[in-house]
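Single chain ahead, by itself, as structure tokens, in the form predicted on its own.
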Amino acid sequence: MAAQEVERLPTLTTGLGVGNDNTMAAEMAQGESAASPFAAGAKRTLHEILAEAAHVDPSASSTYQLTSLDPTPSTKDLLKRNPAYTPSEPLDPNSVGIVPKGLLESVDADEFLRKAAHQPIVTFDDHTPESWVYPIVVLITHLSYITLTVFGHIRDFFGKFLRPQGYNHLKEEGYAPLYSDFESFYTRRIYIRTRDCFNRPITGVAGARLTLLERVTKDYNKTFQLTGRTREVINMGSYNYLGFAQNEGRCADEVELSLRAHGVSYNSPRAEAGTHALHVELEKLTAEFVGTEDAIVCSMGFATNSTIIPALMGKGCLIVSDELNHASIINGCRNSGSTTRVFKHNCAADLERVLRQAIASGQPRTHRPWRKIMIIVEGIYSMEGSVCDLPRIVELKKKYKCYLYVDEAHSIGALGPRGRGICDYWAVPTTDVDILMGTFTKSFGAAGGYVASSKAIIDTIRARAHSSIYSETMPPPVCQQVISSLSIIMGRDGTNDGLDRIKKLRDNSMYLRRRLVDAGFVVYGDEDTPVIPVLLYNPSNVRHIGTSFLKRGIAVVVVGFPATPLVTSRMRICISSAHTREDLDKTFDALIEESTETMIRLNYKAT
């Protein structure tokens, strides 16, 4: 039987008239046009869509070879979508590639392509190195850490005899050491070598560009001295997703007026004398923006998770947490006293396995049923740039009668056609998520966080959360900054400025990510997220990229162990709508030039 070759998904969507940016998200944001497969009355089967992309007559072939469509659907996957399909001849449910036309005709292309458009795509092209390259990279990375560790111990062995005064701070007579041996060793012998890449002081506004205070070290990164000089660099490290970190414009003007009218602080917790009309207005606006009954705001993003989770969960409760959840979530889980189980990152199958085992076994020792079970995930994972599979997680939440807590610190404002976060992105009703948490430090150019939920849950949080009872309330200028930026995003200023920022953020993110992938860099995450982690592997690359980019006038964030796994040190690029194409091109060109020395272009595509 004849087999037709089908192009990979981005080319496929171009052929469907989805738009120049080749994404389903763009189609959803711009409205469903008549040319779109998602338009009303435009329902077509996956068979018809693939036949159109391959430029063949749908009736000309009985099978399709989908070897270059990523992710390639297996017969088992397609059978799940239509269990009533009856094959004319026996099928191998695990076969991938050759798919019967009849099965494709039975599958609704709307659901399949909408989901596939958001899946990470991993492909190899004709110029991909042999598979042995990757184990070698991992081996060299491990050898680098081993070399640093061995030489560090050798230096310590001789240093304690030749320079004992340099080790006096490690022990004090009569006192236990403050740090563990390994933590102390790692700080002195490994971290210190790259310390000049971190904690760089800045001044001015951290927008698309920032002003850096230059510093020097004369004792191998142990201490730094400011030179008194400043330098303007491109800011590729801040979470200024929608470009609201400004000192001019409507937000800045309204914040100034608020400062003169309400002062700097209320000097009291919310539960006492710290609740102001601005807080009430902000909470009402936040709930309306997110799509919930009520909301509560906190003065610190980290404390939102670390104090709200203990207010909701306690002993006898179970928390099922993604293995890559943020430190604030981990802190909140520990503070709650609940039992915590971890599932593999963004893996719904493993989540279901953990839930089934936990429900079957019950509480430790007593085996009594859990008082409550809560699943905690993030909208966008800040170190990975990946988007959580919310529809599948919601299915499991309903199936096993669990609560669902979603941290939208990086997704609120940055995802969805209206910038309203992960629910807007996946078109999932907010009523399917019990607790929506987010921060104002990223997309809104402010500080603090919020929790949005039903009125009953928010009332419980007000009465029990430490951030509401003991913490200092959010300052008036910060409240006003969030109110002003939210109003712009929602279009209440009478302009399309908010939607334009959201669209430009998505365009900028996809533009740079695609260029990096096409150039052969290993890039984590989903295509339309503003967090773009580029793998550096070797610890020496962390310092080299950080310092060399700074010399080129670009400020980037480089991250290594223990913040990441040992072999996946990375440069994390954060895109902003305030960035120009020239900024993105300069960052890309710098990476291309530096890759010749760091050997981080492995022709491996992961978008």
Contents of the next structure:
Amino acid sequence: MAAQEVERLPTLTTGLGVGNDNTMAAEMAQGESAASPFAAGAKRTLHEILAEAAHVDPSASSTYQLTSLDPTPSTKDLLKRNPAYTPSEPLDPNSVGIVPKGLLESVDADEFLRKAAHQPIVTFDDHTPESWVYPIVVLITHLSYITLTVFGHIRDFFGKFLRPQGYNHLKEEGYAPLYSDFESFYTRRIYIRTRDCFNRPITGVAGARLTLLERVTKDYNKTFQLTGRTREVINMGSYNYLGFAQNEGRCADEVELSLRAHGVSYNSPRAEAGTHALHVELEKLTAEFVGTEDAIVCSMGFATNSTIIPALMGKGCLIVSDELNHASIINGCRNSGSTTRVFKHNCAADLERVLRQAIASGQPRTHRPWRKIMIIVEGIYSMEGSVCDLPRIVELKKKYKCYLYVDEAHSIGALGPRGRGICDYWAVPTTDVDILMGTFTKSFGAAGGYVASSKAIIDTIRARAHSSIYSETMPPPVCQQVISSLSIIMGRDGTNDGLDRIKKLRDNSMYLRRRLVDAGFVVYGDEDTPVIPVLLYNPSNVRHIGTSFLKRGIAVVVVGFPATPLVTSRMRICISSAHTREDLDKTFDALIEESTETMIRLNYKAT
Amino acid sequence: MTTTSDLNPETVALLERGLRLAMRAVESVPGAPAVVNYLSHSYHNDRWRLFLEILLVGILTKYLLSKKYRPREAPAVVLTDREIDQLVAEWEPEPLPMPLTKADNLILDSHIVFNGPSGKYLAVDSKRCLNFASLNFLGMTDRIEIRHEAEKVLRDYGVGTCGPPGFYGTLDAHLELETSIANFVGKEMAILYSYGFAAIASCIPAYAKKGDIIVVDEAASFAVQRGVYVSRADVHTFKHNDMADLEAVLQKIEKTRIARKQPLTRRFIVVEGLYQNTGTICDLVTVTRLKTQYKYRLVVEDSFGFGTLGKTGRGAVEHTGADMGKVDFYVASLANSLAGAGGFVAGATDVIDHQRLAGLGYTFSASMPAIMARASLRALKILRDEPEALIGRLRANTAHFRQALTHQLKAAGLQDTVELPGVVESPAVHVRLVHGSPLLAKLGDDRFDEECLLEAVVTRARVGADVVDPAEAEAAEAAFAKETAVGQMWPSLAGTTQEDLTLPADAEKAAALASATLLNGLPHGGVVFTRAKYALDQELPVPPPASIRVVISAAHGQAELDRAAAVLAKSLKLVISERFA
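Requested next: the structure of the form predicted together with its partner chain (the form predicted on its own having been shown above).
Every chain and every other molecule in the complex is listed next, the one we just looked at coming first.
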């Protein structure tokens, strides 16, 4: 919405943020009224925003100040990003602000409208915090890892003498150790210290709340024992974007019926008597939802990438892959036997450099021209929360005659006014993307993945992909769950439930992210993605946040090296439409309280 | 030699002052006095040494500051932007979809779509067909208890887990299943993968890296090949199930290693328990002996053998009497015998735990839906409770089918034309054409021709009016119903009734659903077989020969087996005689 174009930054605060946050919370509690820029559904014109902004007195007692009033730069920026495109359907002008004519003369108003509805409000392009503390934090983080490593080696040195039985798995007589030194050292001496933050067992549904099974360790995280007690906590860790992780309601009812009619599982590959009417229905529905000719489903998201890329690419082909692409894509590239080059995360300029160089120099050694080149990117990067710069990439793809493969694992359902993913978000026609891949694990509360594309490509996959020929099909309850949730998102159930979920998700995401940014946390990613990574830096913070949040009754995901670069350990909050404002506020408050000890509010300005 | 008198005294004073200042500045740098001290001493002791030292430092600095040589990054020829633009303009990529080959089209055209449950029967084209294609060895997908369990689990857990195992995706249902499987197969720990293909394809690369050695059977199934290939280790193959060749390969590797003085790397032998592509059982006793002797780690993939071989269903290891302790990784799919989805790897605790971080298909993938985990758990319990009834029956069925088919083939005069390779215990029977036999003399070497022929047989058996006789089907089903003990295990046609499908709200929909899926209401059809399908050009190193893979289930009745054998033999005869008439 245009309202959110206006950037807000905290100014002039006294003491540590609690007081301010209360004021802010109060302001937010005014809720959906048009007065709050956080209200995603606010119907306001740019005129109104500008007029309102003009009335704000910087010296007034308000804790907030509107700093950037001119929406033009971001519009220009936007147009620079997304050149001409053909809209698939007209957008409702009432749903977004009206563009004042005088302000944007050179801009096609229609186009601006469409984009204003989708465009990310703040893009945290430069991730480095401005604070003077930052270099110290980096230094301390490095020191922490050095300390951990040195102590680990000291312990190993003495341990091998004093307790050799603990190292038996590393030195079997006549065998080479089963894992490399680094892997083993990392697991034994660093990972194990935070192991209680990972693989936490749960029971029941991972919805807005989840039920943790309490576990204890008697040997410093080597083994865990379940105590038999359970605990309900707020779930900020599951990819339950649209809140379809449910055991009741329309989806569950339909799945139950489907279980009775179609059974529990089929034990054949698709090609060998394993294609069920449900699969056909699901593929048709998916293609329609995504907006392509045809689609194929696979019963595991990871395998969708790792088995389908090889069906399209082979020797003599080049895959140009974003450096932060998911492991399944990397696995698929390896599996395909084609050459892989990486470009800087979400950087179109670097992509262009790689493409130019690749096309100019051809295949390695022989210098023959490439058979074909495919760019692989993700819609939302799950560890960064960033949205792929699709318009620029589409532009490059056309210019350099490459093919484009977008992994929408996290963006399908979660992005775009209709939840139809990255193309919906950028208003890029789906025909500009050759292959749209996504998973059903996240937004749809099911499992598995799909690939949507033209019929010719899907037929190739159907006939050649490993998943269609060699592995089990998607089980019927999973199929049904996707069909039901898709129907709801598409409004086929005759209600607004689907759209409400999409709106609520966006609303929740922007609310929490904006609060975190304003409070001075270093947050990665684009404004309206449901993945919110908060930077923690120090490895001890990783464990501290992981455990202390649990004590506070909030389940969050913390990630450190080697899943992230050494310095940028982070905590990842996954927003769901099932979350209430209270859930988000609790998470926020917890972070504020923990931040005094962990020093993670590096952008906090206590001027 | 110039003297100071030649210079202006003022200049000298200035120089001296400058020198003194410079000295003071140098001295103020921490550690500088020591350096100066060292240099002056060095100069006094040996001027040449000082010269050499300074030279050395100079060379070192120059080396460190010099540009690194990176052979991969810098292109040999630097092109101008205009030249690159021209190259871009000239370059024409191939179309993205690879052109479909005849074999691809055959696979596409031979997809059949069924409705309702998949068990002993399949509803294809609104006909109730006997199913000899699904890998439903123990008839678990027909068991009503598993379906009831699934309905219950749905109300406790929903469907998806919405996260990888590391991030709140580990359910108690998974832990229970892992423990039960580990106990069942007799290993310390098991790890679940949500996709059967991913289990073996992730397990091998989790340990085997570049420079490691993998010795693998040449007839290993595709998932195994992928796991081996993606690990980038050095791969050596040995002749299918040929222990002498395996030993020769191991000896050769060891000899090369010693000759080249290479360090010890990780070494693996990868075999299948019951080979999917050939229906043979691996000689695991010898393999475990060789493995110990040559110090290799052993990976056994047993998706077809798990639940079907051995007295209690513990797979090929139990069947051959090998020592499970010598099998480092026991990998199998849960989708075949246990009516679930996904697969598992069982082994020692330390070793398996490593996969929770390094097994890509585990770490980076959403965990298995609770319904599937609990379904498998329930199936495992059934298998444990009644191994005799299931495995004994499966074995008897398999033997009976082979016998019946052999008999029927003989009656049809095809005994020399069609062969049934593989061991008698294998519930997947490959039906192959014998090249060069009198009837097939005209069949060329073209793989595609042969596949087409087999596909014609499969289609004939399902829909051919001259082959399929509904009356026979009814008789076979009636005979099955009379086997009372079995009838209880597999209640009539998966036990679904009209009432089950009726929701109070949507009677119309329920009726439509019932008419499409309720097997009871459908007329009898033919028998569903399938060709064994392969992605031929991607199979390494030897594509398996073409065959029809007949899968026997414990749920089949004897009369039904007889009927399937008769239909298959008849279809074969008709198709072959029509083709080569």
